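Listed next as structure tokens is one chain, alone, in the form predicted alone.
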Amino acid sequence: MYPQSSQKRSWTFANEAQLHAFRVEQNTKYIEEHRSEAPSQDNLENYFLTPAEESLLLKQYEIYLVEFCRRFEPTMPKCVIGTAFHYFKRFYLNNTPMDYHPKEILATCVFVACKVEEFNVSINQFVNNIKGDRNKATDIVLSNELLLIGQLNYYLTIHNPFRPIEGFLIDIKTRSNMQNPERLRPQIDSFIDSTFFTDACLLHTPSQIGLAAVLHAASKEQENLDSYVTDLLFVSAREKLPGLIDAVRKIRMLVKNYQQPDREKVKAIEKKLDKCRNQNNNPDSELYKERLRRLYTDEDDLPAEDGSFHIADVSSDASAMNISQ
């Protein structure tokens, strides 16, 4: 139940001032840990990610995770894009883009969201939705999955509004007066696709943004749920009424003033960020391969320095890995 839960225990918070603010520090520890890697110490923002560049390269990354999702074979549940979303969120709250790519961590995000919702694939069929190099795919989601496992704090439950939505719709069709509700759902898919780009399920309960969902729909379709929230869904607990109110008008807010980010704007970035990520972490670097060759051979059978092997042996080309096609 969400109201004992970890997610509402410690990844539910309390404001987006709060989220900016962890934002910041782990974009500001990240500068400070490699500024000796910039190019002159005066102009530190022209070498590395500001918040606000990380936090329009995430939105686009948001919009890969969605359309990855929507072409993937077979056909991925509501639950599993809903769950990744929420790893993806997550991590970026305790980390920076320049310190792990997040084209990469996506990937991952999805991976263990198959898992977790026991939408049961192998390796093999997932990396067979990625475009380009489908071993160096593999090697990338597998490293990467205990350190996003361990960045979540091993809290890999997710509430989803998808099963209040279910419960809402069955009493609005046994205790209100509205003719047909089933006609909502496209409606109410649509907004719920649409929190998913937002910090909703970092601020808000399932419910909460359920009921929004649903509300949003009813009135797209010219209907008034007004009396049913207030005389039926709430009689017996009124004193909680205004703050289910507030939160449904913040939630729809929040999906109002969503703005796709700029493609052009996202090029730049990803240029930028090309110069200034974490080279200990990016897989097309030699420091990265050294990691992993060390990580998975026994020091005493380590090979010599002679680059005959390699965990995954690839080309620079960005292409090797392509989520985003």
Contents of the next structure:
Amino acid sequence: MYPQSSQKRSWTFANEAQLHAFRVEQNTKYIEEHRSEAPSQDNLENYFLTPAEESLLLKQYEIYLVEFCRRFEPTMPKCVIGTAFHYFKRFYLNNTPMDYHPKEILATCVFVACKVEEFNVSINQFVNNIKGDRNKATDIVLSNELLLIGQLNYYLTIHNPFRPIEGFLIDIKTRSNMQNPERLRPQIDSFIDSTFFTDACLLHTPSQIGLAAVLHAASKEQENLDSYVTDLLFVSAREKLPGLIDAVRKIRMLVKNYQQPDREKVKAIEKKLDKCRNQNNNPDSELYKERLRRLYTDEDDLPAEDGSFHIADVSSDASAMNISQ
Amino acid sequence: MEEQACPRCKTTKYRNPSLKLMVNVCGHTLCESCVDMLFLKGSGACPECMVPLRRNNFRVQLFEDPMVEKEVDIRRRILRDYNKREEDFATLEEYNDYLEEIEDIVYNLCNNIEIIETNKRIEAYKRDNREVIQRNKTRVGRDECALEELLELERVQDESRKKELEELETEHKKKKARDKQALIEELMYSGKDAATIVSEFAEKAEKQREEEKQLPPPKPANEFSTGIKFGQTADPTLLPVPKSEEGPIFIYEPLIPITEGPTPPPLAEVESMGYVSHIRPETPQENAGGFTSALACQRALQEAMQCLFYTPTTGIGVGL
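Having gone through the form predicted alone, I am curious about the other one (the form predicted together with its partner chain); can you provide its structure?
Shown next: the complete complex, the earlier chain at its head.
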């Protein structure tokens, strides 16, 4: 269960500053490695992405992720979306978007989440939901799968807030005397959707997020559940109450402070990314194709190095997977 | 078997199905009558390959394919000398190498590849390992003896049992005849009442039947029928089963779940306090799998309560 889980042990952090530090670290590491590729050494920021730009980019791709999951055929259960979000966030704590394009990681996250949450889709069914070159998408997803799992350090079980919310609703219905708690549901759902765009899942436990959702919905409906919380939940541990109130408040602040990224800015960032991204991992680049070719052919079969043998480039446009509209 | 014809007198095989094919060291077959004819004339050479032969080299053919027969013969000859066992080798690899060498030799001899070379190898091996070969020969002898002894034991027991049964049968018959005779004589000459005489005899018959029930046990055999006593009785390969080390005894300790939050209700309370009424009942398929709505309800409540009190401290390294 959650108290003994790897999620609590290794993937929950104290505050946003820590998360920010991780991401900045990854960013600087990448820039250091690829310093030589920049056209001018003095204004690196114009060439490489800054951490702020990276976070903006990732926010946009999170929106794409939700859209992709909503349009998915067959209908995807909510827990798969939650798990995919967790994976996406965790992956980009340890890696920078310049190394691995968010588009590819997005699809891979959803695919692995489907498998883990036992929502079985075959790879063919999966790529049917992706616009663009299906074969290329298949290759990308399958080759990134192992990378993703490795970067998550093989901790694949995610505890989402959905079941705690159900638990709270049952408890409220049984023990408190609130009228028709079911009307809280739409508000709860939208709140949870917003939490996934923030870093709440990396900072707080799923039950706390669930409770925050319930309280938020209650306040929207002009109901007060504070008596439920203090009297029924915390009757035996009054001293822990301030901690919880703090956590709930933080979660609600996170959701309130979330802003949707500006489309124009994101487009500009994407252009920049195309130039500075790691070409080794870009499936459209020559470098990658060369690497794959070397990997899969024997030494004797390699074509002549002097370029007398030309391999036609099949991919016409750079973005093969059009997930964004 | 009827399809195979003797290469010499081809027709004779079909006429006489009981005629046996003999085979010799070069692997070629001849029917019995041809063998006789060959040695009548005094010459001793195989008609196909002109290899000089002796009369006693012919053996009754066991296999249809003469090549197989030849190989079996060669193998038997070789294995008489190459009789090392797995215990004689230090590592498994050495044993496997040895086996492979045997196969090489047999193959070479069978297909007439480098015969001289191979024979030299055999001679060299025989010289080098003379003692080991000797020892193994006697060891094989001992194993066979032990097997034979067991078989003899069984046979003797069977025989003695059969004999006893027969004796019992004849005894029984004789007794019956005598009793009948005695009864008739009594009836004829004695002055007693006929009925009493008959009942006396019936009682006696009953008593005798009781005694017959106890048979003497068969005498255990401890020597061959020829009188040679049994040699080794203890089989050296059977050792007492070693006593295995057992670890500490398992003591059940019930699982204490950790909830860093308010205590969720136990399963009994989930039903009694009415939590269950707020969720849908389980479908028949789910019930067959062992799930009840109470379990699902309890799980939801547990997850809601877990770690409500928990505040993350500075996290350990990402993903460790």
